[in-house]
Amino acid sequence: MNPPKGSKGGGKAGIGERFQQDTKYKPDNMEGHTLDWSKQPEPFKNYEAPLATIPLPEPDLTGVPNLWQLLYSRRSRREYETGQPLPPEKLSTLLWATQGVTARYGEVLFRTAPSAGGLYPVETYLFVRAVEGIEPGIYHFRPHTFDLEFLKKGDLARDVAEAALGQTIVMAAQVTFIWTAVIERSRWKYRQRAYRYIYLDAGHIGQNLYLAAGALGLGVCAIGAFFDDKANSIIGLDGLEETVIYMAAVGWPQG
């Protein structure tokens, strides 16, 4: 494979030049690669003693909102009603909307959203702030048995929004997304290509809460800056194996 060229400045090539040369298909590269299925990855993640697993309320699916009309007002919602907390039916709704199962076929579980290769490395934690009935803290959850487990107590907004780059629309919002990548669950199967893929599912998993939200009468604002180590280090992650990739604060909006 020949070098990336350096950028249109001229000098060095940086690294996202270098990561989309080096992750091309080609056809002279796409041979020699064989899975090996005795080393595929969990495809569920469970925590082996959380602080407490909270069933869901079953997702409230019976409004017929407009999809053209939910795609005209799509918009980021950056200010919210501190004081009204968020229904768990609106969580779960929500959960479903961006991760929930549609169906299953033996083993093989079908979402609301699509994942290269069916492999859904896409993890949903999240920062609840106001929700009537949970707690505050950071919750994980999980689609396969659709509840969620307590991880850690207390109001933690300030530091999501100091991982967030200080956006202190965290720290007003009923609710934070936090998803983050089991890197091998792709790679696994995709190599290097694999990080591209991640990032993908994970915009299809956002667009999805924003259509949701909408249908529902919430604001969102997807946040993709935020200090990496930061945010790991509040959900208790290496940065390596799982890394948050993404965020999206949720919550009442204003006017």
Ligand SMILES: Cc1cc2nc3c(=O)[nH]c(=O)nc-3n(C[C@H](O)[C@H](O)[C@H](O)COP(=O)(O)O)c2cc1C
Given for the second form:
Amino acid sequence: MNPPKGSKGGGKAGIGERFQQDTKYKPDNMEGHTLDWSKQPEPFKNYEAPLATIPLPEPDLTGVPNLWQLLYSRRSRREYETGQPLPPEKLSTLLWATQGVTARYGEVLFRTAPSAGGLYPVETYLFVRAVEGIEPGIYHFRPHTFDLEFLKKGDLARDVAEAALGQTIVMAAQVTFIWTAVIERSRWKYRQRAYRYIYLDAGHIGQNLYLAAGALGLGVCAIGAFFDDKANSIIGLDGLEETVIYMAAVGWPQG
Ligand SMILES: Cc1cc2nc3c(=O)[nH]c(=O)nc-3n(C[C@H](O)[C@H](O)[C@H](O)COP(=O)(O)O)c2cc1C
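Switching conditions: you have the form predicted alone, so give me the form predicted in complex with the ligand.
Up next: the whole complex, starting with the chain shown before.
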């Protein structure tokens, strides 16, 4: 096989090139896969014994932001005012904007961000550093009950920053979103092509966060650079069946 264009060295294709080639849909490889509905994974995650379950206030959807202006002014912001905590309504609004449930068709709960096949493989965790009335620590967001499961107590800013390749933005951010993927939710249907869709799903969620944060006067910086194992260990994940795929720092922007 000729090396795919863009592969370095002109010799053996790297894992990225092989992944792209091997997960192609082609007219002659589309048959022979039937879905085993009895094996469809649960679409939602619930922790058995969280430290606490924190109800979230109603998201505040009363403002009238101008979408064109938000798109125009959207920028990654890396410097935040550290003094003022985030009101919980703003956190609720961001969670709703990224993964809020907006419709139900049968068993499927549709959300603010699209998802390949309506399978919603992405889970949302938070590192809360400074949100009014919410203790610092790691939380898991449940879209179906619109609440937070408290998983780990403490100011883990340094750990999360270390996981993010030492990027100190998370030390000033009021909250850091940590998105994971439960791979089987998508792999069950799309097999190895699932990995393409999982990352596409995450991109939609990330942009929703940027735009919603802009509407609330908050700044965001996406974080794709992190030590995977360290990020997974902060949340307590194996990194195989569920793994961190993306993060974003959110705070009051400076200037
Ligand atoms: C997938 C992805 C990963 C990113 N990872 C990081 C990161 O780890 N650290 C960082 O400072 N910025 C990160 N960014 C932000 C980009 O640097 C930024 O979007 C780009 O420079 C364009 O600037 P703008 O967002 O202000 O338009 C990331 C953005 C994306 C979309």
